[in-house]
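Here you get one chain, nothing else, as structure tokens; it is the form predicted alone.
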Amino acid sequence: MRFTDARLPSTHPSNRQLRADGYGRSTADSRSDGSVCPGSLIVVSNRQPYRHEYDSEAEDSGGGDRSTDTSSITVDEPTGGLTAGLDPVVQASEGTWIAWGDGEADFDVADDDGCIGVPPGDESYTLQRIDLSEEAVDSYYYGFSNRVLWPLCHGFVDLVENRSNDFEWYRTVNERFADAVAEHAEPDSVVWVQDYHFGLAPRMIRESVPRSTTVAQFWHIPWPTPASFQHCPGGRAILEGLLGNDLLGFHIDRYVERFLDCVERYLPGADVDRTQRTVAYGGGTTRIVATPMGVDAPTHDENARAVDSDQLSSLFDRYDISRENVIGLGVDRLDYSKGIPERLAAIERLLERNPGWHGEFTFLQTATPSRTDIDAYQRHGDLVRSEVTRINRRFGTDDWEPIVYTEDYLSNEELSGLYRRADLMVVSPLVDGMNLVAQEYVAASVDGDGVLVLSEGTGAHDRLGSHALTIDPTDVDGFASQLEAAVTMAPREGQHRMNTLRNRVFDGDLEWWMETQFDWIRRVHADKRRDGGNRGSGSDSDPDRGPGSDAGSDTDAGRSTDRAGDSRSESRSSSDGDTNEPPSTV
């Protein structure tokens, strides 16, 4: 079958399927050194590609300082996803990767600037680590990034917590990353910023690098509607920051349109061209594109084919699951956006309506605790666990539980085995930027006999929805009906659906997505060089002084608590995202 053929290297995209919309253009203009990047590449991300840790099992020789004992240091390397996909690209370009250094031994092995050559033993590029204090992490990452932007972008405005100083720290950390970029940027450089942790950084970078430097960003989570975005503290500064990019990417068209809606409503001075999907603002133009991210499909396929049946049997024994049962599977972070309580409600309705499935159907839900320092996540975890217990008490017997719930760590091998074995995969987020688990399941379904039950609220639904079983996670009866359809689907129909899904996942895999990103980057980079890098570095309006900016750039984070934005946040309930202020607060 086509999806099991040997893969061609990413430097030969002419052998790959090209999309009719031009996003998959040939990359024959790649640099002769093998890099897909047109200039020196600088990646900016919250997560780092390599982390140095102390081996907890290694004894401290002589009871001395561990920081001087490099023999006890281990290296965590990228194992999948975007980090693993980007690593060879940065190696080929001999570029720079700037990230938060969160490893215990990170700065003991780096130089005074936090820089170290990676990969270990073959130092192809520079990893510069940014050292963040506990206060910075709490306010920038757990604060503004995940108490404001995450719930806001997923539509949970009631969970937005605008804590004092969080936005100031977010600004300060963005400035530190922008300063680090400026130290490495050259006229021909390409800066590629990743995700929502750096909403202010692109404009800061733009104002501190050569005009001909290309600045791009991919926003990996949904973009909110204007009605939700009005609740964003510092929202205008976020928009202006993102419009410092030459290229801004989202997963799907819907997010692009919402972003343009927000710009039109909250930045009156911006010139939005919806036909070209460009925004002219602050002396420059930003192109907005939609390119759905994929997964490393060949690797998931390979891992599933290599599954050890004994290991899978051991896993079933561990959780007391009958090998003969129909198996449903859920694989999620324990996040309120993932729709796990709604999923449990649908399973409960399935069991109510179908007593014949009692003892014959088992749903295995794996959940990875996440951001447990945030109250909303703690409450959500408690709710999920209590619902599992209640449903199992209602329907379970001495030798069968309908829902097997675990927060245990599962190895890649174990997860691949579960993907392959599961008769149906339930992916039911209320909102999700893309959802890579759905694609991983399809790529690992090498026997072609699984069924994907997929929420219409995921970005993945735009690509896979026609041959998955579509659900509205909030419609319990409809959701349960689709579960019934999944467990009773005729093998021939299931095979047809899965074969089509696999072709789509392999055609739009991580390799395709990476090539597409750099196709766009090369186009924008070439345009800038042709125009002499003539993109204005200043703004027609000061992003620090716009309505809702909540902060000025002349105040260090954490030093001032009497700013207007802080007073406003203290007047609200910390767990209530509603505001009495008009949309102009954006």
The other form holds:
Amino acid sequence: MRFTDARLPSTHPSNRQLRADGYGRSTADSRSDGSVCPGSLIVVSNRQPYRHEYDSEAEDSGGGDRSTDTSSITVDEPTGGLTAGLDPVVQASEGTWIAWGDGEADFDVADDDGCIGVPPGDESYTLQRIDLSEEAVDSYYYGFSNRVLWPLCHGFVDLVENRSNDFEWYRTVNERFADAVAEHAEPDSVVWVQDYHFGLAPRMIRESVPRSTTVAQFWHIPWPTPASFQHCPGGRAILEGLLGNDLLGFHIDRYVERFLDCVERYLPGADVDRTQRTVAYGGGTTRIVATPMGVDAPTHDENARAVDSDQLSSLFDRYDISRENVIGLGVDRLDYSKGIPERLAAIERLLERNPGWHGEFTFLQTATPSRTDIDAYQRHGDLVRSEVTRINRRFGTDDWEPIVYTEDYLSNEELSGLYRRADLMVVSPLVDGMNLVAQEYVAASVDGDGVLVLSEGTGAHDRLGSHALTIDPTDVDGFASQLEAAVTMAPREGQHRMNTLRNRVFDGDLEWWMETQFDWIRRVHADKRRDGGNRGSGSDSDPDRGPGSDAGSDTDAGRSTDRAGDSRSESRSSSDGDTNEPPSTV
Ligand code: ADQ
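Moving on from the form predicted alone, kindly provide the form predicted together with adenosine-5'-diphosphate-glucose as a structure.
Then the entire complex follows, led off by the chain already shown.
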């Protein structure tokens, strides 16, 4: 872990040698054969892949009309995650991407319909931007999406804020996206909707596109228990909306089962087949699948190998961290679901119990502010910052702070350097749909000796839990004990654990996830075409569960997580009763 030379011996997952060492297929290459999507692909997401902004330097240096001076406009391109992974797929299918145009200059470079060819300079698909008013953004995005669905799906029922008009705006914005899809959809198109911002759109899309068009969606956050879901305003409409899909994906089996539970309980007339994991409703059938999302592991591996010690030293200088110390790392959005206060409490307990670590251990927490317009996020940020200050006052000395806290957004290179150098990575969400940070850390641990401390409340735990150090973030003593185990772990054990983790992360990487999603889409698409465009009964072949599901089901840790996750989310909700009452409707 203490590397001084980027060419230290490597740890590669043996069965993915070519890809793990970064010299195999790139994400773009692997998709450029165009075989991935069976028809013309239409992606729908809240965030867009390319954003146009006015160049602030050009702006400062002169007046003039910005809307006509396109030379002062810059474009942000995707640098990682799902957007970067999907971009080449849409390019290969010469498809369409429909997203909220949130860049200042977005509509000055697009045509009257908000359409622009991308990528810039190599236009191969159409990005259609939806222009949303401030009120629409406040209600649809900061309102129903992030004041209702986000807390509800994570089991924080007491944080749900059901403001008047938010649901209606959510419906209106979903309609606008669905209308845009209808403009582009053709009989062989595949529409792939991303995430919880579009709980109503699939049924609207279904009703306005040709019968043979396939509609699919991936829900990136957890699905709640029925006890939590009953508090969802417009809950029935959301279920009906999602069942407009031919295919609906979640990260893990637990969310699939909960979704089916909610349908059975709150949608009379829906016919749930637990074995096939299908729901027949409203004249169509939806297949529900679990495909845990992975990260672009080869690129994280490659970036980590490219980090040199000078780069890392300047990062340590910036944050005033001693190079000699044992380093713990946390990388999160500043979100109440991520368990940052619980992590700080465990670090405090570790320091109480182990005076010998004072001056020797530094925890670097990077927390990127997000959704700061929402009070719950502001309160959470204040709590995290005050806890850091308190703990540092309690234990810090003139030349050592136990917790180095920053809200800086870090570049991919900086993150890779930190991941590679960190002796332990702490991922402690109370609940998290999947969690990509844990997987990025493993992919970047090219020296094979870091230790992953992982919450049982993450979807990623189903895949990685057996070889990470498992924690319940609410159990301060148990959490602190696992931190102690991490900092004192014998190198041999650490290497063994990390080797297995790396195999799992590389086997179930972003490319695998994308291929599995498109395998399902192809299957559903073929069924529909065979049935003459009807939303048939679903294929009777068994789903390919893939590496994630296998890893989860073969460990006791995976099984106990399900129970713990369920009980925790129940107990957090102040008014959750497990009743048969249908969700309230708006
Ligand atoms: P998120 O809640 O955003 O994602 P996560 O999966 O951990 O959570 O992804 C966060 C991403 O932001 C990572 O790629 C990470 O590298 C990056 N990031 C965080 N802090 C950063 C910083 N300071 N600087 C630079 N980058 C930073 C939602 C769901 C998850 C699910 C994903 C994908 O909540 O459960 O895993 O979508 O489906």
